[in-house]
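One chain comes next, on its own, written out as structure tokens in the form predicted on its own.
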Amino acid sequence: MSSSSAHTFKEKERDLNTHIESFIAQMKRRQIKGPHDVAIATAQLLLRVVSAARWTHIDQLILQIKVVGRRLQSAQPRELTCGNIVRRVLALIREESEDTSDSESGDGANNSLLITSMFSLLQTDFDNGNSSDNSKGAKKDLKPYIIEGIQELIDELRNSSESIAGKSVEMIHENETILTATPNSNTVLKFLLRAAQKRKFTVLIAEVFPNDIEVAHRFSIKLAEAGIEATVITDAMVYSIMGRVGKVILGTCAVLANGGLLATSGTEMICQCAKAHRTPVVVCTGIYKLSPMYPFDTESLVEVGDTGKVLNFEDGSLVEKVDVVNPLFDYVPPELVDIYITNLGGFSPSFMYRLVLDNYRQEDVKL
């Protein structure tokens, strides 16, 4: 390697490390947040990593991606989408490597038959040596194929909400009453807006006190601007009004391998009410939110927010006498969900493990 090329490589390495450190800092400061934004930012960073990486064997590239993935995941352990994208890229790399190996072994078998025929005809040591040299061939460069695969993954992430929204007309009926409890979900918003182009329906929005009250009101304004009759209701009204609800449509922060999900705090209570009234629960989610993790310890998955929103610290005498917890998310078990609407189609919770096997490799579950 010449000194100039070595110098250029070191510059690229420093530039890459700077981008990684910047990404980690933004994750810790919550400048990048939300499953969709985190997923795209992670995929773009890994695209840069693969483009700058140098390796002589595919295992070296996999190791580099895993090292970076562990650093990214440690920045915000409860943001499961980041780890999901790292694992998707690792699965993509392994698939490209296996396809190349299969192709080369097939070519090798054909070359072997050809060489055997030549040996039997020529029967000379010189021709035997030349035929052996010709059979080796140049090794396929995987980097362009891996980069193309990551770019396709980024396109999938960007178009996932639109793909899900395209199924809304099939799910929402004319003059139906819909209840949602995840007003911070852009996927649910697009789903309802697309359905409103061909259906007339009413949307009830649970305020999910105390974290998303303002978000719920902004959500209702966006629906109203599209001509949808939208009303924000208190959490206490959910059970009494559930009998008039046709469907509960929810977004999610993450879907786990057992078919359960993590969603806005208060979602589990709404799903319990829906089950009591036999109201279908529909969850809109991109496949990129599907995690190969199982909820063995649900408390470790749930992030806790500002307790001052639940009990004002000005009430000093009461604060000293009670323990206040403000979870930002709920774990909803799979038995409370009827169907997942994804960018690949509709699936029951019991089928999610199969999608995990299709999108991830077992050896990459633990980064």
Given for the second form:
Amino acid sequence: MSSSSAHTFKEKERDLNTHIESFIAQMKRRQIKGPHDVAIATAQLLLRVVSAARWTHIDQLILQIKVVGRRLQSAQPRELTCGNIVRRVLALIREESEDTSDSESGDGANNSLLITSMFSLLQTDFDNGNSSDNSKGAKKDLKPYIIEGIQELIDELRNSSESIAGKSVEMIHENETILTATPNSNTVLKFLLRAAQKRKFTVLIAEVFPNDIEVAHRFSIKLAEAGIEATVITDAMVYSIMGRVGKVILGTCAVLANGGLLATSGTEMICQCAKAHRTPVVVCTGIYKLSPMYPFDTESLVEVGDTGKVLNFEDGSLVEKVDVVNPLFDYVPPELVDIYITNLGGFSPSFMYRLVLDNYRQEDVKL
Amino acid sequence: MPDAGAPTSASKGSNKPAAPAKEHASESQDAKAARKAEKAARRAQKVTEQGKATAKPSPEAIALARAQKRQQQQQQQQGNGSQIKHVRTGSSSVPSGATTGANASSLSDGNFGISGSGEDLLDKRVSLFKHLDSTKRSGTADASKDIHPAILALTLQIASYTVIGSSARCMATLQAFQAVIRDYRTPAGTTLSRNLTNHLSKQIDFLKTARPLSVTMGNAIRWLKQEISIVSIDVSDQHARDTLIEKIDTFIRDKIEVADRVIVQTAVPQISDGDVALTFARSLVIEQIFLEAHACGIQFSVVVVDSRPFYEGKELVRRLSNAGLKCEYVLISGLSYVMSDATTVFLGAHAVMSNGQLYSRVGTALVAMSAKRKNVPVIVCCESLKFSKEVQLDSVTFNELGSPDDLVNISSGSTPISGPLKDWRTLPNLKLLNILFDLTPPEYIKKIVTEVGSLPASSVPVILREYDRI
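Can you return the structure of this protein in the form predicted together with its partner chain rather than the form predicted on its own?
Entire complex below, previous chain first.
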């Protein structure tokens, strides 16, 4: 009996390992890419890890997740959402375990807790009052709670762009001119399409040549088909037209703890331009893109891509002699962003560090 | 300036063999022959076509629909033109005669092969820029017989962006005018000083159908008309013509060639060892500055920022790297990535407005703004010929529209690839905007280097006043 269960456990573990390996391989080959897909894939993988895991003390699970998380993150260090989701899951596990351990050891245990904020102080008190009776000796029962928590997280990921889109009508007024430069952002697309149901406005789309040009063109077609006046402009035209733009609406790859962000190349100059013209910059992002990292070294965050897109290889003689650069991302400092619209509401960049503290645990920042 | 090589010889072997034009010389001989043949064919075609056109009863066509139909043809022509331009820049081995021929034939196709359909009626103009009606382009077939062949050729070259850049266009125009003046005979009963201005005006009006006149061209034309008006009635026709042609030569030499040399001498000391000079698109005088600084043995590198749809910087980077300069090439979306390395930004100009605003290739303002933010000095180098008396506050009120179809191509190579937007004209809400210039505010500019010295952007009107006095 026991040997057979050990056997199935081993089998399960092997099974899990292949899943992790295939995820890592897909990340490395960029078959999974973009913050949203990476986030969902990571959450699903962690769901498997948790359901396969066995532990006697909660720290073992945390350690297990951390080890897996470290592997996942190192597969593609610049996909910050992968690490974000790992940290979210870790925070979730810690929270569940603290809840139960609180209720086990009674009210006195509260004092031993590391109280990081006034908010968590109030929250644990509140929870205690409610859940003091329903979980006794809940070590084994933790698993379904964690799994439920991860499933809620996946739901949140799936619905985040919808709930962001819900705020679009508040941000766009009738007859406004909007400029966007992140055509690969589904969040922005949904945001604009939702606004188009109630408002009539014009959208200028910077093409982000060369990396996102096709996406940008398809993006403009989608907007035009939805009845929005869509105008495609080249990246160079942004300055000349910025004076007529009401708002710049951007998507992002990652938001950093200082309120800065990483987005497709060209966004930094567009935000600067908006600043020069006093045009507000609105960034639409799911909270899952918020990373606890501080951008101490912005250069290392920027990935450099295929130079053949910049200077075609048919110009062979030129390619040989000239250094060609094709940065894929831009780091935009917080002072260039006016507001973040997230699935939890609108926040100013200076408030983002607070959201980091709410969503992640300090001890998990370094995986 | 070297680009002006083609029109130089196109205008019937001008007497000034500019050194860099040599590489184009044989090529443009072919071009000339091909163009002549083409023109003859077109004339013949036009005659028959005009017959047809007048015979046709004019239908109840709305003027707007007509204008747009025409606009679309012209945009198609221009699209063809720019494709051809890509071929040209891509490989210099393509005989330009062939390309010009292809261009010309596509122009005449555009005029006669009307592919009328309902979708022509969609207004594809961007509402903000409706006041800029750039696309009244007509083919050479519409030219009246008074238009000189050199002007016809130049119009085609300008329309297809083969001759591009305000100095190059100005030189080419003046050289074409030399040919016009050489072949001009004063009709009986009038004087040269009165009639030649008229005759030139007709040529200029036709030239305007290709692209609006550049500020340099405007300034040069104003000067030329002034010179013509003061020709004495007493001198013989031949003598007057010779004087004018010589004066044009002097003008080109003083205002562009010598001016450039002075600017280069002033600007080279701005570059020192270990510098990273950043520039945007392509300016002839900037190119000369870099080459000269390299020849002086200064160890520096150049970052060339470029943009769609012209990729002018590619040619610059080719010339600089051939000369052995260390170059970096990046498209404007990667600007902030390279700006942190730059030590000085050198910009060329199309024109400088009298309120100090720099009117230049679209994207220049972005570069200047980024530089200002990173505390990198921005130096504008241009001839004082580019100073305009006009004032302008933003890039919308006055600008030039390029063909929107240029944006459909998504390839950076010489062979255009139509992306997802190839059917954009059928989508009612979709528009493409292609403006050619933007305005850089004077606060981004550290100084302007001209042949009359280095000055802040605010001093442009001062220079203009001094000029008026002379």
